[in-house]
Amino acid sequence: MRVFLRIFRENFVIFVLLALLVLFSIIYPQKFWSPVNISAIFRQFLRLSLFALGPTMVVTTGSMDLTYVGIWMLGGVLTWYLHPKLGSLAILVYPLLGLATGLLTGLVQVKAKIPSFILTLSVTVSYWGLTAWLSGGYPRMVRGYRFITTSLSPYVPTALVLAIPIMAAAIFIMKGTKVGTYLYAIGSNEEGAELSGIDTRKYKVLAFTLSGLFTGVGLIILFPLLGGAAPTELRLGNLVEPLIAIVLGGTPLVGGSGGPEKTLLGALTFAVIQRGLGLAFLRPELVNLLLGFIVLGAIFVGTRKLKGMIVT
């Protein structure tokens, strides 16, 4: 019972996924199924996952990243800028945009210490600021990035190919290399990770940089599929939602486990959700509220509950 009970906490978020497909599948064996949804989840899969995953390497260390929505609102104003001069190559911006932004924040969070769910909230309310103001108010179309959006089948999105690089050098970096093995150890004890010989400083600023290196990259994705406006409003959906996705794939806010692979599946289970219950055609508010609890169920019983069950 104790190795059954230690199973199932490992692998929580895949149990959960595993009855919510054959949940949908009964409740709805039609629409599921049908290629319009199987595109949908994917397209959601995308932008959470795609979104999330940069700041996953924050999250391992015990920090927190919310720059990426920032990120994608400047970027794409930015990217509404260049265009008409550098054509498809403005996209290009966000990269660069991210990368900047995640070594400045690094930097800024290790030297004068604030925490950094402040520090990155703070980031990303400014690049608001500059977005709405370099935009007039009004979101800013950007067309010539078709290639992107275009499905390779009904079911599979060409996007989700493009994507699969970018997950799975999130997923190595996190797993086979030093700088890894450093995050995770900063994350589980920073002190003894000091004591250990570990240039905790170094690290923390590398997740910030790497965490705005992959929201750039991902964005190049993202972007277009988003509809390829720079958008001028912040919304606490598009802010929440991948910390949901980090959270309920099974790293915990506090740091020391979880990964990219883990907010890939938490990424996943979330959009079965929302396209389930989106299938109902239960009022928006019922359904975030639904969202909500459902969410905050998972949560605890992945990341609470059974671990005071088990005696390790």
Partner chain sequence: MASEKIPLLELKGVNKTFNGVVRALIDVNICLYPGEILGIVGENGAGKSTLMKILAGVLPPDSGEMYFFGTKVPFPRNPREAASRGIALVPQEKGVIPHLKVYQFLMLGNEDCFSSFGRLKIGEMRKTAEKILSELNIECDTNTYMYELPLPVQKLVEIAKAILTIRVRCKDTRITPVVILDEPTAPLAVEHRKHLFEFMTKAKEHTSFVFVSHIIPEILGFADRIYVLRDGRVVVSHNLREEKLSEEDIFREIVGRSSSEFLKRRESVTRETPWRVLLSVRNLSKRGSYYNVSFDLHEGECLGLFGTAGSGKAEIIKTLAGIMDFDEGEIVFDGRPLKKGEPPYARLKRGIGYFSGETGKELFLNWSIARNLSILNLEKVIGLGGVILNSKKEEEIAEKVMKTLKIKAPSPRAECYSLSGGNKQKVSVGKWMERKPRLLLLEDPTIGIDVGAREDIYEALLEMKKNGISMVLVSDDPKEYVLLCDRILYIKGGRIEKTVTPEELEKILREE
Second form
Amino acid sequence: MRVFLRIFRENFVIFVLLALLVLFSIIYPQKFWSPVNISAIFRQFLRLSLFALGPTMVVTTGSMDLTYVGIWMLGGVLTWYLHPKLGSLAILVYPLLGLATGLLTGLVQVKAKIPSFILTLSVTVSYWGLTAWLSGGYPRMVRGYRFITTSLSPYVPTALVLAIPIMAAAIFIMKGTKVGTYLYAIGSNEEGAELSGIDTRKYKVLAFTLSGLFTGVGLIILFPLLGGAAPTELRLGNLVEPLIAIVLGGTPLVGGSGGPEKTLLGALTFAVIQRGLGLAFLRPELVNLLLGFIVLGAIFVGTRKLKGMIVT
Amino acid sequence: MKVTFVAWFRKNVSVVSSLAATVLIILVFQAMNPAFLSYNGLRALIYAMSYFLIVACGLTFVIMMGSFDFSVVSLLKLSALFCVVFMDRYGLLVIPLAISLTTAFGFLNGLLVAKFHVPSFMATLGVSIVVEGIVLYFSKGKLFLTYNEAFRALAIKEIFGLPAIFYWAMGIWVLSVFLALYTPFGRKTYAVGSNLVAAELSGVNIVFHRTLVFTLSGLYAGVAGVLYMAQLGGGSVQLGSDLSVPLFASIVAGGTALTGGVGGPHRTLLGVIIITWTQTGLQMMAIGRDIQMVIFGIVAIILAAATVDRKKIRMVK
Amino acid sequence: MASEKIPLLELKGVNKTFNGVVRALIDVNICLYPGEILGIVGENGAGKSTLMKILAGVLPPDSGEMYFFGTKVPFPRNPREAASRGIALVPQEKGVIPHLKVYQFLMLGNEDCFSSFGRLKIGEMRKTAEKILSELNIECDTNTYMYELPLPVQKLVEIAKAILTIRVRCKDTRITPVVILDEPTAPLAVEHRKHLFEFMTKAKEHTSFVFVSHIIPEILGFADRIYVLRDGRVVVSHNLREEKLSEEDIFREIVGRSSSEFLKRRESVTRETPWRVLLSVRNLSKRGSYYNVSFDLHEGECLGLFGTAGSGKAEIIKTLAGIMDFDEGEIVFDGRPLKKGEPPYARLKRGIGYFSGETGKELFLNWSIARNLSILNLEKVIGLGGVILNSKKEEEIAEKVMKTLKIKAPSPRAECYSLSGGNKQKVSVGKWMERKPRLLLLEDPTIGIDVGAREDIYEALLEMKKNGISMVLVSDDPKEYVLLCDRILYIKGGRIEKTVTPEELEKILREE
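The form predicted in complex with the partner chain is what I want next, because the block you gave corresponds to the form predicted alone; please supply it.
Now the full complex is given, and it begins with the chain already shown.
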């Protein structure tokens, strides 16, 4: 019984997901499982998960990384800028930018000891400014990456196939290498990790670097998938939705447990919720508002585990 | 004599540097643009800093406690747009309605943080998502204008040659300084930010007090929103979307560290002047919002690093 | 006999200073032989932990020499280097990483030996983990999370981790591993400690232990030799195999003088009228900490809760203060029950204050003395209109308190950062002196401060008691009970064993 309860608690999100799938199948018997809706869910899932995979690694150490939106925006305009010169290779600016951003924020966070939330938010805002300046304020469209968004066969979207190795790599790093173990150790008890002879500062920087790199690599797929242009305005939704996928999946913000595989589940669940609400004939603003309440609820539930510690 | 001067300087280094930065900014912009301190220039500066100062005062109390309130910008937007959208229907009654609405959301922030132990940045981020949703819901993304003279007069009526919003802002600032420095409320706020455990053991009802401070921050944001709308006369959901980082930067520039327990509203005035006057000065020089954002993003990081009390926190997450 | 053997490890002339002022270690010499259990005893702040950290490579010393089998070697620069010489530390607390599985935790820091091309060989890791655990007779599943294990097993796994780290890092097979245990028994319940000692006595054949503790009976039980540290110096060393020592002997060496000195200064309080019951506790229980605790506290009385660290005394006093909750039972204060889950401020409102010797819990270090004193007494310093704080009154109070407690500071506006440990503690006491609660709960009121400041604090507390403030005392220092208390509850394993008078307690301590 206790074992069962534990399984239930640790994999809460799976049960939520199943319940939602059943619920939506009943409410929209035809529409929900239609190919259009399924592919929409997959797109949304890809968006959430590829944005959230990198930050998950930082969150397991107990810190926070919000630079992904900044990388998306700035990288988009840089790709547009470089595309005439470099051709298709221009999109490689994403992993480079991600890597550089991650490394830099990591170093600054560890050296200057600024709370990572504020630090990464400031970085994102700076990138937003740079994006707006470089792009002149308009979303700049880059064509030429269509091959990523087409389907290999009618039922297999290329983007998903391309995303699977990225997801696998993230899970492998966190579960199968010492780096992952160290990141969990830092999130669980940083002082203890230090006492075990781990250079915690180095691995914290590494966490941010990996996060930036994964975001960058993921954006190679996401950039064309999301329309071939990056926004020039910072939307709160873009900032928060990946975080919700992380929290919903079961990686607590204090760190120490959870992981990329949970984030994938969280992203899928959130995507199902979004599409399920989207299918209802509601005004878009109302859907938006309802999602807002769901987000607040997810934060409330997902951070309740922190009870008892001093929280600022 | 020399030693005492050095000691005095060490102790007040952050005040001195804020003051120096203010003077420097004024000199630089005045040199580059003679209109900076002209009558019209001054009015632009005052308009830029007044509503900003009010929100900043509210947020300062929260940061003094070592917490963070991400939602103030959304709440300001909520209050401002609520006024303009419902002005025709309710008349001036929108003012108390808007303010009580934001105060209620401030209270919700407080409850989430103090009672339910949700980290403040996540709680307030979630609340601001909801608030943005509400704003979008009733404004539908459209631009609204108000022609209610009585309402607009709240901010733009000239008194002794300066707009009314300036007097509101200064009044609220003086009140905040008084609250922070001379009342038990302020003392307890510093206590919570300085050492939460000791504050609790010294008889501060921390759940109540933290909720109160977040509520107060919501109230301030509501007041600022009303006055800001009276100043602008119209707006859409885009209003104030790039405010959060300059706001945060202005508070740390004043000397209120993110780690809590130091600084206060009296210091925030200088920070607000530094940030908003730089903004205005750059605008006068036709430097766009985009570059400003880059500058303030970097400034925020540097200031946060400069003010964080490293003795207090060994592990930063 | 021991002197003929070559010491495995020897430290000579070790000095360590913190922040250029606090001299933590002064010219310390110690040595360790293979296959022995070495005890290091001393009061809190005597320098034990610092010495251990230097040995394990966590802290560098200012000066000193280290010898390894008679040859001089440099001090280890980090825990990893220490492990390669065969030394590993099991820290006092914070050593366990709760969210790692047992096998992950055991290998933490040494994964390189269990991975190929970056991939961890989890099967091999688990096999190695199982092997070492069965070798050391520790029963636990390697696939459970650390936080699921009971505390004593966690401690044993930590020791296993230390031994494993040495085996992995140290290639020299001649070397006996040295495991340093820093206050290992502090988090353990009394029943579980014996298990740890048995484990160590058995493991002694192949491992040397350095055992740091301030709980004397433990050390006497099974250590082979001990060093006594006082104020950063080694005052004496004993070979317990050859000498027969009583607890009182060591106690005297630790504190530097006999505790009977204090007894002379004790003033007995006599009253004509019968004492009114202020606080009555009935069948109070908290699972895992204390059970069926019942007692009455009279007005103007000081009651001691005596027991070893981990006996449940600290939890009881924290429950009274509102910091911890209780499961069952009843607390009645001044005729009205105290509710469950009541936060400290509510208790304080009714007149129950909690004074802890940890300045981190009491003081706002970036505040002036005056402010620190007034936070507890805000209603006294409110002036104009009932809202404004009167800084003049604040200073007057501070000056008064500074005079009575002999606080050495330039002015009432001096920041508490700049004060010495003893003066900080006096400020904390001053707060409560000014507040005059009806019941003051004292937890380790003089932890880590020097003798002179202690005397002043005792005087202040006795003065408060004379003025009718009731007290409950919890401390690690037996002489404090003898000095301050009227009645002492002897607590063992979370239960009250007996009630004794201070004189009886002293006798018990001498006999044991």
